[in-house]
Structures are given as C-alpha cells and as structure tokens.
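Here we start with a single chain on its own, the form predicted alone, put down as structure tokens.
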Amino acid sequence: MDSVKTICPYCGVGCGLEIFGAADKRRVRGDRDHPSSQGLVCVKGATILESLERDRLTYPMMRSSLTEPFQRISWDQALDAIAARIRALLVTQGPDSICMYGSGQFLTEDYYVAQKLIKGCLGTNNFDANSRLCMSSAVSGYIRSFGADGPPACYDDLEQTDYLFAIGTNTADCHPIAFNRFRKYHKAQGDRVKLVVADPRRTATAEVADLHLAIRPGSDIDLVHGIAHLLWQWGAIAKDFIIDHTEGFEAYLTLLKDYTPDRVADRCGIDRADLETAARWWAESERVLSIWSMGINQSAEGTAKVRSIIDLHLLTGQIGRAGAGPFSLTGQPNAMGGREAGGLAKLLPGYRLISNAADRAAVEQFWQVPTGRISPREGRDAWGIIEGLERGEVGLLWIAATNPAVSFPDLNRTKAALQKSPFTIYQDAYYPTETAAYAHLLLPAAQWSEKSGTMTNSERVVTLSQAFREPPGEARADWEIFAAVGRRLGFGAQFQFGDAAAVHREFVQLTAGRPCDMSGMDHDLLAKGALQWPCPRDRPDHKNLTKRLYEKGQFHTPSGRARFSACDTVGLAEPPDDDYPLVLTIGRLYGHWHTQTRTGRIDKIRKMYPEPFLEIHPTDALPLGLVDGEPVVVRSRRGVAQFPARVTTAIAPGTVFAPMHWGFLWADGAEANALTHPAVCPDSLQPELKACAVRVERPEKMGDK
C-alpha cells in the first residue's frame, strides 16, 4: 500500500506517524513533516501495530446479570436493547438517570456525536470523560484566569526558552518526544538555558535538571508563591504588563507577603538557597516557560495550583511570546479535542459552558432541538457517576474507550458501585478488560487505524488520524454507534452523517468565532498536513496565524484582562499521620499506557516492565526491615496492595511511589488505585489521585486488619 500519515494514539504530545508497507508487513515510522514531533517516535508509537489484532472484541455480547456468561447477539439486538432501556428510563426516572463516561482516546468526531446525543437529544449533561482524571484542573484554571480554555504556548517554545520550569510532570517518561526536543536544545545551549524540576521523585526528567527541587507532596503552591514572593521583593516584576493587562494584583500581592523564603523552604522540605536559585534564574531569564501535567492537576486544590503557576507568569509578563508561557501537557491523545467538542459534564462544543444560557441557546438552535432541551444543570462528573450508582439514581451507564475499574480512585468503592449498576454498556476494542467484568452489554469498537477522524494535541495542533485497515469482525466506529442509537430513538434528522468527514464539517461550524476556531479546517485540508488553531474559515491556508495565544495581551474575560487568583494553599486532602505516616504518589511509566488495555498486549513493552513495584527511600525501608526486590504491603484507609519493593534514593523520604498501570488482569493485588481516595478539587472536580496517606508493612502482616 502507499504510506498513510496519521497520529500516535497515546499521549498528548500528538506525534505524527507514517504507516508503510504491504498489509501483511506494515511498519511504522515517525512523520518527519509533522510540526509537533518532527519525525521522532517513542517505544509506544514504534510498537503500536503489534497490538491491533490481539484480544479484540469482534461482536456484541449481552447478559442479564453479572453472574451469567455473555452470549453473542446481533447489532440490531444490541441497539434495540439500548434504545428500549433509554426510552423506559426517560419515562420512569428522567434523563438524568442516563450517564455516559468517555475517553481522550475518542476522536473528536466520536466526542461530538456523543455530545449531540446525550446533551442535545436526551437532555442530560451526564457526559464525562477520563480527561476529568487528567486535565480538568488545567481547563478550570485557564478559564478562570484567562476567560477561556486553551494552552497559550507551543512546542517550539521548548526550543526558544531560557528557563524551563517543570512542576508536577515527569516529561521525559510521560511526554518523551516533547521532552526530547527540549533536551536536544538544552544540551546545545549549555549553561545559558536552565531546567528546574519540582518533583518528590528523582525522575528521568529530574536527572538532567540544573536544579531538582524534591518538594513534599502537596507543597506546590508554597513553592510557586515562594518564588513569586522573592521576585516581588527583588522588584523583578513586569509592572507595565500588570497595570495594562491584569486585574486582582493587590489581593495577590497581599497573599504573597505570607510566603516568606524560610516558611516556604520549611513547608516544601528544600533548602532556602535552592528556592532562591530557582527564583533568581526566573528573574534573570528573558523567556520563561512552565510545563505541568498530572502532578499539578490531580489534586484537591488542582485549579488553585494551575492558577498559581499562571499568576507567576502574569507577575513577570512571561506570556504571549516565544519561549514563554504557562503550558499544560495533556495526558490523553485527544483530551484537547474532547474539550473543544464539549466532552466534559459542564461543557458544550466550541468552548461553551452549560451554565451560560446564551451558549445553550446557540447550540440548541444549531442542533435543531427544542428550546430548553439542553439542561441548565451541569452533569455528573466522573466521581459523581459513582455516587449516583451508590444512591440508585443511575439507571444506565455507558462506558466507552476507557477502563475505570483500574483508573478510578478508591477502587474498592468504585467496583462496588459498578456492581450496583442496573445496566452497564461497555464499548471497547479489547476483551477482556477489568471493566468488562461489570458490564451487561459489550459493544465492539473500531480503534485507531480502523476509523478516520481528528485529534488535537497539547499545543492545539489538529492531526487527521487516517484509517488504513478494516475493523475486525463487526466492530464499528464509536461515533457510528452513538449515531445509530440516536436514530433508533427518533432523532434521525440529527444523525444523518455519511462519514466522519461530515461529522467534522458540522462540528467545526460550532467553533467559528470561538477561542478554539477551527472553522477553516476539514478532512481534505488536514490530509495535506496538521494545522494549529485558531484557524478561521477566512484563512484556511493557515498562513500568518499565531502559534501562541494572547500575544497582544488581550484575554477572553469581560474586561479583556487576565485575572490574578490569590489562591492560598490548603495542602493535601489526606495528610500523613501516626497511623499512615507515608504519602503514596502514583504515576505512569515510559513504556506503558494507562491500564495496559493496549500496551499490556505488546511483548516488548511487557518485557520492559514485567511487574509493578513500590519505590521507597532507604530511610523509610530500614526500620521496617524491607529488602530491595522482596514483597511489601501498602495499606491505606480504603484498601491494601502488595508490590515488590524498590529501595532507592530516587524517592524523597516520607514518600512512596507506585505505577498505576496494573489492574487485576495483569497483577492481582497490585492495584495502586485501591489505595487512593476520591477527594476532588471543588472547581475542576478532578480527584487527588497523586497523594494519599499509607503505611508500609512486611508481607507477614498482609492478613491483619
């Protein structure tokens, strides 16, 4: 076959891939023409083809209870069952008894059709996605500070900055190609370019830092405010920018006065001299870029953390120009596309809000649904779905392209709630998965390589993911499944899409004139190369458009000014104590992807990471008699797990780390999220998956209560 250009379906870097060779000998390489990855590819992208035909779900299956085996059924039977259940619930419990939980693995077209079905036709906003666990704090922070979502920086800034401040991100492992671009530049520039990493672990990112700040979990705001305090004290602030382009500075300044260097160094567990070095380098740098990911977002004060980082950029005018800005790195490949399509419980397409009456009216008119059909109530967020199941308020749960039986917090409680679901639809490409054990109806979904559509990466670059093989068996694209259900429910006029290109043409009309304007894009244009938004229809050639947002200092707030937040810190939702004296933090590894639904079926990656582990500092391991490589028991207030110990100085004393990838299918009893708690940020509703209190024991205590 001729080569096909597409996008890697793993992390938010959004690397371009090129597939070439005959159908039985296909190979993959990096797309040298792609603006984001420039031909580079990591081990996940390089091995992606190996997973496509392994353990695939190829036809619908159904059962009446979780104790019975699945039976094969036809698509007509499956769609009729869904439509009948929805009709009954609309009469007996109302639309808010219906919930859908989606994924950043969706193409934007999948996301969009799901929004039209759930929010526009059924009249409930109960659609949430695993982006809630990933980047919703960044969404909330951008909206509150700038008036709209959207990372203002781009990957080119990684090669133009003087100072990269990486906080709450192990970029080298979790966004490797973006980090490789910076690392090459960092090496070439020598001492002129600084990398500061704030992380309790000495990660692969921290290993190459000019300064590693091994801060205590939960002290991120202290650190950022401590740097800001010193900059203000030294007079190293952008006074004209603050006066001309911001509001709320006086309240912010009042807050900063309490974050003195000694207090901050003590709370963070770092030397005052290192704090001052980080601040001095910021003051001396002409261009400062901050990057963060789950270490910031997955927190009960995640929005406050994001806004504190943004505040630091507003204080110094480090935004809207090359090499500078606050830059969130999305975890999912299409988390950005989901945000654009309205794929969270408080959003509508085109960066609109459920809470805004004018936004609701505009979408209702466009979708040609009755006035008032879109509910003014924000829908259930991810954890709100679990609580709804517990209370018997959810009559149908539709899960697609994600695996919450591994990825959700407080897994014992999550699984108990899933068992209570009267009817769970699980739509995925692979079988078995952990979540399939809690489903009544399984729907086979086409995955990457088998359907065409778009994805948007962390720098707002939209890439066409092109199909180059047929779906196995009876698998269908996610958007086609949603549309088929919509037609069965009587909404034929809303779901007359001939193909994914038609879905995209309709969707981008809702972005016209919005901050995420993509009205100048279509599949034909994207087939010639990836494009970055804003890309309005009057300039579809994408020439002379900005790579960075807010270059003129104009923001999307009513005043046109960015808002300082003045967010004080409250620390961890569950701090350590005498009974649970350590803080567990969880995260990803370089080769694996989330819950191993795909990467666990790739031999090379499984050999790289044959088992999970627990990192623990020798200071914490020695009193317990723990030996490197031997089993160790970790216990929290919610659950218990067992891992091989990895005794290492790469983790700060008082903190332990476990990867989140292993569910019960891959390593029974080593589920890190069985230990975590469901406390959420009040603004973003993102759970604090990054920190919980635990104690560590020898295995002989495993049976103790």
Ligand SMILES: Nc1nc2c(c(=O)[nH]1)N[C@H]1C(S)=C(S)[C@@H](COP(=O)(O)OP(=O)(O)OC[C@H]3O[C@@H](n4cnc5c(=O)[nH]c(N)nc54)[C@H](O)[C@@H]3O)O[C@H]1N2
Second form
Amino acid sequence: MDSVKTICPYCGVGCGLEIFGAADKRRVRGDRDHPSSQGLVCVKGATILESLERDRLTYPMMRSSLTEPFQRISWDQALDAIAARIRALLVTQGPDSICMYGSGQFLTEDYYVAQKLIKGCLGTNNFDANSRLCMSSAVSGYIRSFGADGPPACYDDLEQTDYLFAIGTNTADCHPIAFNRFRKYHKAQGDRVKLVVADPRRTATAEVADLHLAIRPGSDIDLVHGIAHLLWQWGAIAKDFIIDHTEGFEAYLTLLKDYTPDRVADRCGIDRADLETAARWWAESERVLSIWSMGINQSAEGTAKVRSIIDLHLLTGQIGRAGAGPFSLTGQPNAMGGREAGGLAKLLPGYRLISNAADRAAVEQFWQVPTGRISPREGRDAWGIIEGLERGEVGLLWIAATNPAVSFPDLNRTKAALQKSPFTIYQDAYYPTETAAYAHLLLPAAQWSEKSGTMTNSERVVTLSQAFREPPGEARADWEIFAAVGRRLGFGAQFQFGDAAAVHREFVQLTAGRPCDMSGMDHDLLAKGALQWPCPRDRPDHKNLTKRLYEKGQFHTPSGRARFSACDTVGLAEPPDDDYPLVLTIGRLYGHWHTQTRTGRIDKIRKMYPEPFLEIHPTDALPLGLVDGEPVVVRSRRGVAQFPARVTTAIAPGTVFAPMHWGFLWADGAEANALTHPAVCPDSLQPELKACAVRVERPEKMGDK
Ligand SMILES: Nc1nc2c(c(=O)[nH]1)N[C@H]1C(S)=C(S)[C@@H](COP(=O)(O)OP(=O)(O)OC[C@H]3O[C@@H](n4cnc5c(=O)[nH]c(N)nc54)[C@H](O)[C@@H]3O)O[C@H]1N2
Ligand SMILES: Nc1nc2c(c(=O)[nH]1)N[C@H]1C(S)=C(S)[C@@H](COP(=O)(O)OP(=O)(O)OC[C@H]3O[C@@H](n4cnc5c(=O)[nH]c(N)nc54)[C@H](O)[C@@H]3O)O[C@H]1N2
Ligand code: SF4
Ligand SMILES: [Mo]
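Beyond the form predicted alone, can we have the form predicted together with the ligand?
Every component of the complex follows; first up is the chain already shown.
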C-alpha cells in the first residue's frame, strides 16, 4: 500500500500521522504537512501500531447475569436483544430509564449518530461522556464568560507569546508535541519569553519553567485573583478593552480587593516574591497565553477556576491576538468533536443547548422527529448515572469507548452501582477490560485504523482519521452499531447512512451559521488536508481564515460583551484534616494512556513504567518511616490502595501523587480512584478527581485498622 494520512488517536494535540509500508510491515511517522504537529510524534503516537491486534473483542457476547460466563451470539441476536429491551423500557419505565455513556475517543460521526438515536429518537437526554470527567468545566466556563464554547487560541500562539502561564497542566507529558513547539521557541528566545507553571508537582513541564509555583491543590483561584489584584494595583490593566468589550467589571474589582498578596501567598503556600514575579512578568508582557487542563477542570469549583483565568485575560485585554488568550487543552483526541456534536447531557449538535427551546426545535425539525420529542430536561451527568443505578432508575446502561470501572470517581461505590445495573451493554475494542466484568452484553467495536471519520483537536483543527485496515472479526464502527439499533427500533428514515462521509455531510449542516461552523468541510476535502473551524460553506478557498476567535472583541453573549465572573473561592471539597492529613492528586504519565487498554499491551511502554507508585515528599515520608521503593498503604474515607513509595521533593509537602493508569487488571489494589470522592462542580458537574484527603501508612499497620 502507499501511505495513508490520519490523526493520532491519543491526545488532544491531534498530531497528523502517516502510515506507510506493506500491510504486514506497516510503520508510522509524523505527517509533515499537518498544521498542528508539523511532522512530530511522541512515544504514544510512534508505537500505536503495536497495540492494534492484541486482545481484541471480535464478536458479540452475552450473559444473563454478571456471575455467568459470556456466550458468543450473532449481531442479529445482539441487536434484537437491545431493541427488545429498549422497547420494553419505553413502555414500563419511560425513556429516562435508558442511559448512554460515551467518550471523547468517539469519532464525531459516532457522537452524532448517538445523539440522534438517544436524544432525537428515544427522547431522553441521558447521553453523557467521559468528557464530563475531563473538559466540561472548560465548556461551562467558556459558555458563561463568552456566551459560547470554543477555545479562542491556537497552537501557533505557543510560538508567538511572550509569557506562557501553564496552570494545572503537565503539558510536557500530556500534550508533548504542542509543548515541544513552545519549548523550542522558549529556548531560542532566551530570557525574553517566560514560562510560569502553577502545579503542586514539579512535573516535566515545571522543570523547564522560569518560575514554578508549587501551589497547594485547590488554591488556583487564590493565585489567579492574587495576580489580578497586583495588576490592578499597578494599573497594568486594559481600560479600553474593559470598557468596550466586557461587562461585570465592578463586581469583579470588589472581589479582587480581598485577594491581597500576603493572603494569597499564604493560601497557595508560595513566597510572596514569587507571586509578584508572576504578576510582574504578566504586566510586562505584550502577549500572554494561558494554558490549562485537568488541574483546573477536575475540581468542585472547576467552572469558577476556568472563569477566573478568563477574567485575568479580560482584565488585561489578552485575547483575540496572536500569542494571547485563555486556551484550555482538550485531553482526548476528539473531546472537541464531542462538544460540536452535542455529546453531553446538556448539549445538542452545533453548540446548541437542551435548555434552549429554539435550539431543540431546530434540531427536531432537522432530524424529522415529532415536535417535542427532544426532552426539555437535561439528561443525567456521569455521576448522575451512578446515582440512578443506585436508586433503580436506570433500566439500560450502554457504555462505549470508555472504561469507567477504572476511571470513575469513588470506585467502590461505582462498582457497587454497576453491579446493580439490570442490563449493561459494553462496546469496546478490547477484551478483557475492567468494565467488561460489569457487562451483560459485549459489542466488538472497530477502532482507529479500522473506521473512517473526523476528529477535532484543541485548536479547532478537524482531521480525517482514515481507515487503512479491516476491523478484526465482526467488529463494527460505533456509529454503525447505533444506526443499526435505530433502524431496528423503526427509525429507518433517520439512519440511512451509506458511510461515515454521509453521516458527516448531515452533521455539518447542523453547524451552519453556528460558532463551530463546519458546513464548508466534507470528507473529500479533509482527505486533502486538515481544516480549522469556523469553516462556513461559502468560504471561497477553504483556507483557514480564522485562526483565533474574538479578534474583533465581539462575543456570543446577548450584549456582545465578555462577562467577568467575580467567583470567590471555596477551596477543596474534602480538605485535609487530622485523620486524613494529606491531599492525594492523581494524574498521568508520559507513556501511558488512561486505563492501559492500548499502552499496557505495548512492550516498550510497559518497560518504561513497570509498576504504579505514590510520590511523597521527604517531610511527610520521614515521620512515617517510609522508605523509597517500599510499599505504602493509602486510605481515604472511601477506600484503600497500595503503591510502592517514591520519596521525592518533586511533590509539594502535604500532597501525594499517584498515576491513574493501573486498574485491577494491571496491578493488585493500586486503583487510585478507589480513594477519590464524587463531589462535583455545581455548574459543569465535573467531579473533583484531582484531590481527596488521605492518610498514608506503612503496610504493617494494616491489621490494626
Ligand atoms: N501521556 C498521556 N497523555 C495524555 C493522557 C494520558 O492518559 N497519558 N490523557 C489525555 C487526557 S484525556 C487528558 S484530560 C489530558 C490531561 O492532561 P493534564 O491535565 O496535563 O494531566 P494530569 O496529569 O491529569 O494533571 C495535570 C497536573 O495537574 C496538577 N494538579 C493537581 N491538582 C492541582 C490543583 O489544584 N491546581 C493546579 N494548578 N494543578 C493541580 C497535577 O499535579 C498534574 O501535574 O492528558 C491527555 N494526554
Ligand atoms: N483520579 C482521576 N481519575 C480520572 C482522571 C484523572 O485525572 N484523575 N482523568 C479523567 C479523564 S480526563 C478521562 S478522559 C478519563 C479517561 O478514562 P477512560 O475513558 O475510562 O479511559 P480509556 O482507557 O481511554 O478508555 C477508553 C476505552 O475505549 C476503548 N476504545 C478505543 N477506541 C475505541 C473505539 O473506537 N470504539 C470503542 N467502542 N471503544 C474504543 C479502549 O479500548 C478503552 O477501553 O479518566 C478520568 N478519570
Ligand atoms: S502528542 Fe498526542 S496526538 Fe501527538 S503523537 Fe503524542 S499522543 Fe499522539
Ligand atoms: Mo481527559
């Protein structure tokens, strides 16, 4: 075969890949023509081909209870079983007893067909995705501050800024190619360009910072308002921008007055001088770019954290220009596509909202379903599904392209709820996975390389992910499975898609005239190269014309002005106390991807990380007599886990860190999420997966408890 161009299926950087070589000796390299990655790849992209054929789920399997073994069944039997169950539930418990939990690893086409089935045909908004655990605070923040979702900046800004403020993001490990672009530029510019990293860990990102602010977990709003307080005190604010393009400044200013430098330094656990340096560099910089990811979003005040960062940009007019803006990095390869296709329980395709009657009507009409079919009630969020299972309100749970038996909060409670599910469908590419243990029906999914469709990266660039292999056994694309169920339920007219390109053609029509306008894109055009939205149909040459949003200071709010938030901080949902004196934070390693379904099957990556671990500062380890490399027991109010200790000054005293990657299939008792709690941000409903109170013990003490 010649070469095929596609997109890396891991992180939201969305690197372009080129696959070349004969079918039995395929190799991968970076696509030099791709605008986002310019030919670069990290270890995950470089090794992706090695995982594709190991331990695949190749045919449907079913069982009547979780204690029985699975039996192979045909697709017809599987689809009949689903349709029969759905029909019965629509009559007995109503549409809201049906829930689907999807993933930012869906293609946009998968997402779109799922929305049409669940929201448009079945009439429930119970579609949520793992993106709820990932970027929903960024979505809420953008919507509240700008009147619409959508990251305003682009990766080129990483090479055009004077000051990169990286808060709650380990970009070097988790968005490596985007970070490499900055790193090269930073180095070349010498002292002129500053990198400030705010993170309780001295991560690979913090290692190359000009200033690392090792703040206490949960003190981000203090830090950001503290910087704003100083900028206001020094008069380093953009008065004209504030007057012409914003609203709510006075309330914000009143709030800022309380965030005095001494109070802020104390609450963040940093030196006042460092706070002043971070603010001074901001004041002195022509162009400031903030980037963030899970250290901000995964918080019970996640939306407020996001908005406080946006406030700082509004205060200083740092938006809508090259090298400037508040830029959330999306984690998964197509979390952005999920937003565009309406893949959360409060969204509809084309950046529309369930809560907006006109939005519902427009989508109903387009889908040719009866008026009022789309429910005006927002659906269950991720944790709401668990609560629904606990209360017996969920009759069918359909999970696809995510592994909640590892990644959900409060894992013991999650597993107990999954045990109670009357009927769980699990649609995944691999077997076994942890969540398969909680399923009644397993559906084999075609994955990346075996199906075509689109993905949108953090900077709004849409890339066609092209199939270049056949799916193994009977595996099918997710969208095809959803469409087949739709047809079986009698919605023939709605699901007559010949291929993924036809799904895409239909979907983009729903984006016409919307902030995420992609109506000028189609698969043929995307096969020639990636395109950035907005990309309306009437664009003459389909070139990327709008690299940055809000260049004219015109926002999507009714007044056209961006809104200051004036959000006070409430701190952590579960602060440390005498019984549980440390804060556990949980995150990622450079080589592994989430629950290891792929990376755990790649020898090179397994060798990089032979086991999980707990990072603990010597100040906390010494009094406990902990020795580097020896096992420690970590307890929270909800669970217990055991890890080898890694005694290191790379973690702030009072905080401990564990990776999220080891579910029960990959290590005994090292499930970090057994410790976490399910408290959520009231606005985004995103759980605070980044912090819970724990106590660390030596294993001998286990029997005493
Ligand atoms: N290698 C690799 N890359 C990935 C992924 C992967 O699994 N592996 N997953 C992808 C996905 S889906 C996502 S969402 C992204 C996540 O990307 P990141 O958000 O960069 O990764 P995390 O390690 O989850 O968390 C980032 C940092 O938040 C810090 N942190 C914890 N609490 C706080 C706090 O209260 N305040 C601040 N300021 N910082 C805090 C942690 O110490 C950690 O270093 O990565 C994507 N890229
Ligand atoms: N404590 C703590 N918990 C966290 C986080 C954290 O930082 N701290 N991060 C959270 C975040 S940001 C995220 S994104 C989640 C990630 O958590 P998950 O989504 O649970 O993790 P993955 O391992 O990415 O699961 C993806 C699954 O999809 C399958 N798959 C891959 N491609 C396809 C496909 O095309 N179709 C189908 N049907 N299946 C496919 C894979 O085999 C795998 O089983 O974890 C969350 N949990
Ligand atoms: S940076 Fe992300 S998208 Fe790029 S190769 Fe690595 S994992 Fe893939
Ligand atoms: Mo994520």
